[in-house]
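In structure tokens, the next block holds one chain alone, the form predicted on its own.
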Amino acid sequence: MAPYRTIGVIGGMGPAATADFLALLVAGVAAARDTDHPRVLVDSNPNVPDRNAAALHGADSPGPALAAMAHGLVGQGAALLAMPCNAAHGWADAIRAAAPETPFVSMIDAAVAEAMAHKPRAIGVLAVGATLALDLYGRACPVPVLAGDLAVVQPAVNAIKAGDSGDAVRAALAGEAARLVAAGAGVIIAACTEVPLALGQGDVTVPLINSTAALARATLAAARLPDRMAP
């Protein structure tokens, strides 16, 4: 039996970005067997209702449609939640209220821990319209955030979301966080799950927080069983 509470994963939006982040969970244990591994719990939905119609132009919130996922999860057994979708996040609440008793872990919150412990004075976040609508990092943040270009990132965003994710993609974002980081950024964020998958740190001249692998660390340490607990 594995030292981990069983993850449940609340996913779809999109699919590359779940199976990224289930890649990088897998990637985080030091295993030696499949034992060692976590169970996991996934619900891929990408039937959600779309974040940024929902945040930027009243369309159907996805917020009753992430409270069922949850609810579902828990009910198979998921002892914790997490969630690879940054803009998803502005709904949180809705999670919370359907499973009150099981810990979610915030995805804004785990990459915005690891670039402060960068002490940058500012963070640049390339992020998609809901993201940046409903201010998810700028609240987290202790210090000023500076947001991409959205008529930049979100094409960016849908092609990659379409299956390119080639040289024009990653220029197209690489571009965009040298400009951030010229207008005063120490950190680049990451802020939405497709941007990694085109995007890398060498890429970037300053530290680039990958939001998905933050949150896949963070959940590991959460789901993470006391010692005293574990077999």
Second form
There are 2 protein chains.
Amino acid sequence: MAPYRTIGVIGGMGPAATADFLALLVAGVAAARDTDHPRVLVDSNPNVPDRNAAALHGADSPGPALAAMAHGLVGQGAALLAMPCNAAHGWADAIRAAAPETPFVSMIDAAVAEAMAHKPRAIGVLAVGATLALDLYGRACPVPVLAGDLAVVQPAVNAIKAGDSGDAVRAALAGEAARLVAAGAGVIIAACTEVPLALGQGDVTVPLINSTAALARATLAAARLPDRMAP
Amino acid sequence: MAPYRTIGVIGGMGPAATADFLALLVAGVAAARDTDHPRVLVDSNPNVPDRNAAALHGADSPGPALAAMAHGLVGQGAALLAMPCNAAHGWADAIRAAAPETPFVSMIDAAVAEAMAHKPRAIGVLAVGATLALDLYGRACPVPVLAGDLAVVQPAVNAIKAGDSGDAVRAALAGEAARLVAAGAGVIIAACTEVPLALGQGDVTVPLINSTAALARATLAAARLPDRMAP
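Cool, the form predicted on its own is there; where's the form predicted together with another copy of the chain?
Shown next: the complete complex, the earlier chain at its head.
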């Protein structure tokens, strides 16, 4: 049997980011055979109400949909939950309330922990409107957070969601990262799960934290069962 | 709302193949935004009893585990089911019995349909022991099936499951494909979901059918809702 507890993934925001997260969960296991991997239950639901519209314009809250997904995953056997979408962490309380017995691994905390390991004096974040408006990173970071310009980041994220992660999109994100570095950021966090689908470490002159990969590492660490004692 | 019915994925055989399948489901949609994608529920369960051990050595059947996964996915809202593992299709009847109202999209049928579009006189299959012993492709193909040597294919699949899809593994599979082409195969089917993680069209001189990609295309086609009528 797998040496991990069953992982529930609250996904679909966007679908490509969820596929990326599942691949990172697989790649993160030192596996010799299938049974070395955790069981992973995924609900990739693209119909969760839009996080930016809710945070910026008072549209329908994604909270009830996220709570229902959490409840469903736990009902299917998930022993801990993770959600590969930064902005949706603005409604993490709805998930914790729906599954109070089930640990929820925070993507924000996972990315901040990896960023702080580099001891930056300030952190740059490439994020969408909801993540910025709700100050998800500012509230979690012990150092100042410099936000990428939404007028650059949001169109890039939209393009990636539409399947375009080509050179122009990468260059736009790289340019914004460079601007934040010039302003004092010692680390850049790709703080939207679409961003690392286009932007890589080779595009940034300081450490780039992939929030999806950070969540995958934190999730596997939290799901890992203690090594069995010798009989 | 998504213009697709909810897809349930009976997965984890192996975990990397399931991640590959989810990525292909995402890539297969012409999407401008998240809501253009289907909702996808995935149960990536690496603890399903081994298909080869069951088919070749009479070990525990995977049928009950697959039936339980199908039942769980339908309970969560899946309106059709797909399973990205060729060998496990030997127990497809257990899935159909557990979810008699829910269409099950056969990976074998999807791959054979794509292969036959090339009008081959014979088809070569690179598959593991259970798939060959249960003659899953032979029973579905209207033309003769030539099987790759298990002594070559099984070690390659095992290496891929352990994370190695490097040059030696690819060369072994390419060599076996070439042998089948020399024996008369006009098409090669990568008839184990691990095979296309290492072997690509550039490695084979005749059309190579990726059974995972064929299943993704067939699943999206089956899940697609009719275009809404104009009001």
